[in-house]
Amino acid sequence: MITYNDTDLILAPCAGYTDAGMRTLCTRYGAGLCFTEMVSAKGLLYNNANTEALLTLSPEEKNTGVQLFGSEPDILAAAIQDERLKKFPVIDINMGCPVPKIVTNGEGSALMKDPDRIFRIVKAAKEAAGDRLLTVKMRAGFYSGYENAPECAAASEEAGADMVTVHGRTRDMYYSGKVDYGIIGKVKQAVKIPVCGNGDVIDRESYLKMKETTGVDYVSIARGAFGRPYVFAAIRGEEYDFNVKQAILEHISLLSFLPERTVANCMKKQIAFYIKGRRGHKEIKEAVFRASDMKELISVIDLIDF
């Protein structure tokens, strides 16, 4: 069983967004499993200053996995054995990030060009994970027209992965175009381990389309949860209360372990999503991004009346 709370819904790892505040709010609204932002395996081993914050959990987080990125089996295995990762019941290997600085290092979605390397990475990672679950998140393929996710998923399964997540876009699509449900369905048919579908799930209708079209066991939500932690309750058909201002202030309080300046900078992009489409959101967004410190940011938030 991958998730908690008797649900098949997962908050996908999203760099710059799935911090402790977002994860906690999504958990409250019914996410069965949440993932940290992606963490560099090398950064972990070399004690990078930013890594510790990425690994910090709120007291409410009982169902959070950590996502690692890297391209060397021995480095990833060593990172997984780091004492700081023992608190995470699930380890996810990033094989889907399309960002150039990650790809040019042979990491993220670049790994999909070499299924043999995927096998070696997953095998080493699973051995290091021990009793913890080891999952892999990938894209449809690296190139449009060469969607080899089924092959990469099969290599992951053979090496010991407990689940694969497939974002139905190729690396060169980034986040544009339509999700390819067909390739996700082919991955489901290619392996016996659980498969999680990812991409363009924003409500119950799109969730059902993902499930019914592909046959996946789990569904992960990424951008559909930005500023909308309640999306999990909505998909589950549960009643919920949500106040934008209250959610923003709670999100801020959950990041209290960070320096105020860091929190202010992190929250600006989060707030942009919380207020998106609301009355006066353009003016509020402009004021938010002009704020130079937390005091100014809070003064803007106080003006929100929705």
Ligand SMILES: Cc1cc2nc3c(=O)[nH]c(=O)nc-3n(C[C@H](O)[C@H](O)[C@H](O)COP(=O)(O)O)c2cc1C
Contents of the next structure:
Amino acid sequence: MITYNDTDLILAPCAGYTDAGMRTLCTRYGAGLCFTEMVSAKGLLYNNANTEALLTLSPEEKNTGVQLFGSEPDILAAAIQDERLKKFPVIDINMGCPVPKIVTNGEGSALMKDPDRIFRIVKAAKEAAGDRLLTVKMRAGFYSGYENAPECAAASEEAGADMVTVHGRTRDMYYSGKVDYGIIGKVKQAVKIPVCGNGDVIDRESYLKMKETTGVDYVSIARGAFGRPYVFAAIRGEEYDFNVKQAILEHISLLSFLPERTVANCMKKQIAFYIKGRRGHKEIKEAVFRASDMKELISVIDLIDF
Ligand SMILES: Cc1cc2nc3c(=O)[nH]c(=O)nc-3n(C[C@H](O)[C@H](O)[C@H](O)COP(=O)(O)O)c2cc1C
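Having seen the form predicted on its own, could you give me the form predicted in complex with the named molecule?
Then the entire complex follows, led off by the chain already shown.
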């Protein structure tokens, strides 16, 4: 089993969100595996200042994988062999990011235009990973009308990947339009390694729909966990307590290894999700975004009474 906690539920990698705080809270509510935000393989090798923070784990995290992005097999392999990645039991390669800055470098979802390159990347990455698991995360395809995820997944499997995640949208769809369950099902048919289905899972009903219509082995959740770490317990059918203010304060304390200013900036977006749909959320959100430092932010959080 790739996941821990005896579950098929995974927290998907999300830049700007799946920090050590979110991952730890999701794990407490029963996520079986979590992923870091995507980390540049090149940035890691060149000791980019931001990389260190992205790789920091909370003391509770035993079930977190690191996601790397890059396009060159030897650079990805060198990053995987870096000492700082040795603590991660799973290494994931990003083949789904749709952002122009990444795609124009031939990284993220652009890799899906070249299954031969996918093969070379996964082969080099798997060799470098040694005993660690090597997974890939892709989309339905790069272009709508040319959904080649089954071919890309087969190339990954042949090169040694241990699991493939498919977000059922093409690159040109970004995050809109309907998830294509059919293509996720085709990937499941195309490979023998475990497949993780991803896209629009937000509760038990959508989780069951993903599992039953595609036959996937695992399900990963991204936006459905923003401000809702309890989504994992809810899907598992377990009872849970959740208090927004307590969760926000806990999230902040789990990020205490970061400079206060960074924590305040990271938390503003997270808080907007924690309070979404709750009484007075508009006013609280405005006050949160106006806060100029951590002290001010805490005084706004203090006013939350749910
Ligand atoms: C703000 C944001 C950041 C994301 N960052 C990443 C990332 O770093 N790596 C990645 O593979 N996918 C990333 N994704 C995509 C998600 O992992 C996921 O595939 C997508 O949101 C669909 O799943 P969902 O419907 O559960 O959100 C990101 C998505 C969002 C909304």
